[in-house]
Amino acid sequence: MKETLLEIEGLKTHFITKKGTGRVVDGIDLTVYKGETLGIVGESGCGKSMTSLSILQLVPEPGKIVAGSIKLNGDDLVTKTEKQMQAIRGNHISMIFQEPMTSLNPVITVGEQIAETIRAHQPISRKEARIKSIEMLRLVGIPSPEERAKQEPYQLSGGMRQRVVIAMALACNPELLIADEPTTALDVTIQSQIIKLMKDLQKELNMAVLFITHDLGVVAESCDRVAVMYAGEIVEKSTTEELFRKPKHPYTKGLLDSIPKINEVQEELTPMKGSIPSPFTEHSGCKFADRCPLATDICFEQHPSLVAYENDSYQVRCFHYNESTSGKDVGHAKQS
């Protein structure tokens, strides 16, 4: 039986402003098991990154967690003080941000930055931290780590900088690594190298990974399970294999139809109409209804629940999920 590491229940992160309440994260449930990779996928603005910042208790003002729990090994992070969270960040949960140059100080050597991260979380000397920083650079596959440690970020390529950021994130052996679009700014070849590196390190360090991305190709290559997010909600959850084989939600199907397939050169891509709604928009029905080709009156009048499809490992939030697959009834949903 899989052992639960992180469990999120009913999480709501809202931004309360003069123009109203922005429901950026609007009641999500997620479970991350020890040693697995869970992908969160969706368009820009769907709430993926704000979910990760909520986990770390780093939601910027005027954002605030207004409901729900975030339990790490059964301990609710929402109730923690900032001092308590400082002890958890780095040691238990680390994060890789999407643009390495914004994560690194441009005028401090990379070795010094890794050492500084280690000393912020562990009671070791400067010398020990410097030695470990070189070990971490070696671990992430950077050649001549002793020399690279003396260089500043601008002296490294984009792929090298991202490896440095990974080294910083893993320096204190976290149980959970949150990777927020870690390959977005890299070319395809370097992307593949970084994904392989992360998978290898995950096995070696026995950690769980929460992989946040808009790239379904990255999801297929790196994730065990996937949660599809739209307008602050989870609309579909399943194993990666099942999601790509037969998506249930029209939004998931739209995402898959809008990416090119190597073995089907002549197939015309099908873009989705419209755009993701503002988090300040009020909805009485399904948030995807305005863009959905299957929408009927009920979709605009009632908000669909996340229901289990055949078993609890596959869940979908849609009144017409059967029609989005084969056009006929292929299973029986039950309320979760």
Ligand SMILES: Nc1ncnc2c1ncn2[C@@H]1O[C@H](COP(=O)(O)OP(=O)(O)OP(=O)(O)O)[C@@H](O)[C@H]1O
Second form
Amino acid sequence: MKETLLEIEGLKTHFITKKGTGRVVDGIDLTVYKGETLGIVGESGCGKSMTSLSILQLVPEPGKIVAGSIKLNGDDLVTKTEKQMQAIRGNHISMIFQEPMTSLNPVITVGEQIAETIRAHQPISRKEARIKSIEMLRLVGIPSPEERAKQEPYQLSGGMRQRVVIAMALACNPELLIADEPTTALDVTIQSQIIKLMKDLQKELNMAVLFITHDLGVVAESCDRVAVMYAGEIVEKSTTEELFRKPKHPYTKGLLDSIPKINEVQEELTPMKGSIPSPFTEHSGCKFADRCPLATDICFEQHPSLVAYENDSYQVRCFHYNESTSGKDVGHAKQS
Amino acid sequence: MLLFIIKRLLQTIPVIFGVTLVVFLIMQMVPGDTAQVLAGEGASQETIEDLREEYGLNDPLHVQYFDYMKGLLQGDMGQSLKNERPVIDEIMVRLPISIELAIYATIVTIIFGITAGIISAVRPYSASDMTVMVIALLGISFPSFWLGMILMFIFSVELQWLPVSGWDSVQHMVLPVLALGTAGAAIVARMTRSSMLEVVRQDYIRTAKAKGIKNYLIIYKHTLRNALIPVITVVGLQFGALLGGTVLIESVFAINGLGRLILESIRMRDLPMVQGGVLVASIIFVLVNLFVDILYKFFNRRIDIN
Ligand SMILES: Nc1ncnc2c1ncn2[C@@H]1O[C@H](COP(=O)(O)OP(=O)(O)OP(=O)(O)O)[C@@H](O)[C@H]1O
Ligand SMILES: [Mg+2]
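Give me the form predicted together with the ligand now, not the form predicted alone.
Next comes the full complex, this chain leading.
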């Protein structure tokens, strides 16, 4: 039996402004098990980063968590005070941000930036923290870490900086690492090095990873399970294998069709039409309806809920998906 | 870096030529006759003519200027027309007082300015922020000599807590230093605030929060260190403005500094003295700016390279 580490239930993070309410995260349920890698995929703007910032209680103004719970080992983070959260951030849950080039402080040496994280959570001396920070730099594969520790971020290349960011995130041996597009800004060779490094370290340190990306290739490479997000909601959730074998939600199919496949003869790449709706628009029906090839009247009138199929082995939010048709691949049949 | 410094020092040479030339020309435009002033009230025409001859005032202007520059290049600033003492001696007596005044005022600028800026930036748009910013706005709006007179009126004349004028003790220094430093402090406060609010929005501050770093460390270590870089430039520029301000403040508080010396000499049409005073002030100004630029370059090296 897999042990639950993080359990998100009914999470809603809204931006309440004069122009109206932006439902950036609009009722999300997610479970992360100990030691696994859960991927969250979706187009830009669907609320992936806001979901991860919600977990750390770092949603920027005027955003607010308006409903739901986020339980870490059964302990709800939403009700915690800022002080209590400080003890959790960087210690039990760490985060690697989307922008590796700007996420290090330009005027503090990289060694110190790692050491201060350790000292924020462990009662050790400056010197011990420094030694530990050099160890961390060595762990993430930075050559001559003693010298590098004394350097400032501008003296390091992009790939090196991302390694430093990883070292910083792992310094206190967190149970959960949230990686928000950790490789998007890096070039391809460095990208795969970093992903491999993260996988190795995950095994070594036995932590769970919440891997956020819009790159399905990266998902295939590194995730055990995947949640597909669309406009603040999860539309499909399953194991990575199942998702690639047989995508069920029309949006997931669209995503898969819009990326080139290496070992298949590709007739044509079909980019999805339309774009993601603004979180400020009101929906009475399915949020994907106006882009969906399968949409019928009901899709515009009622909001579908996330339904579990086959003993909860996967979940889909679509009126047109049911187990009886699950054998046939409706959306794909129509397109190919 | 060394190249940069040498280049900047070489740039001061035309500045020195320019300054002397401008002062020379302006002094020609000051109404009145130098020889007349020197000879004093009721002197005979003959005496005045003699004096004019003696000091070379009959020579064409360019000859007068080149004579002066020739002396200057040999390290001779000439003698005061008033008391025939070497200009350099008089300046050396007065300059330290002005430097003292300027340095204390700069310290006030830095300490009050940065502290107020931090108080504002920590809770933007709060009551404390608003209070500090209103005071800062007032501080910028008041000319320093006017503020000096108000302070003098309140604390020296009415309350009689502090001496009216002079530069003999700490009590003497309080009011002029405050009057001179306030405008700068106000500008630095505003700059510190806006700079900190800018830095707070940076990704690396979010990273620091995500690491569980405590609030005071986020403010003093992560935010302030970055936010102060542009403030350095502002302090440097303020120091320039402040050197100009010493002239007025020294007059208001009757402090015998360089600024007051220059003013008196202008009144006396003591050209060598004015030349010397302005020249020394300009050189100090240029050197301070160079120093500030070096500091800025040093602190900004991480940003430059990106
Ligand atoms: N300060 C804000 N005020 C209002 N809306 C905001 C604000 N910040 C973000 N949003 C909105 O929140 C939504 C979700 O943003 P989020 O950053 O979570 O997207 P994302 O899925 O991470 O996208 P990306 O792949 O581009 O990183 C976006 O539609 C964005 O417009
Ligand atoms: Mg994002």
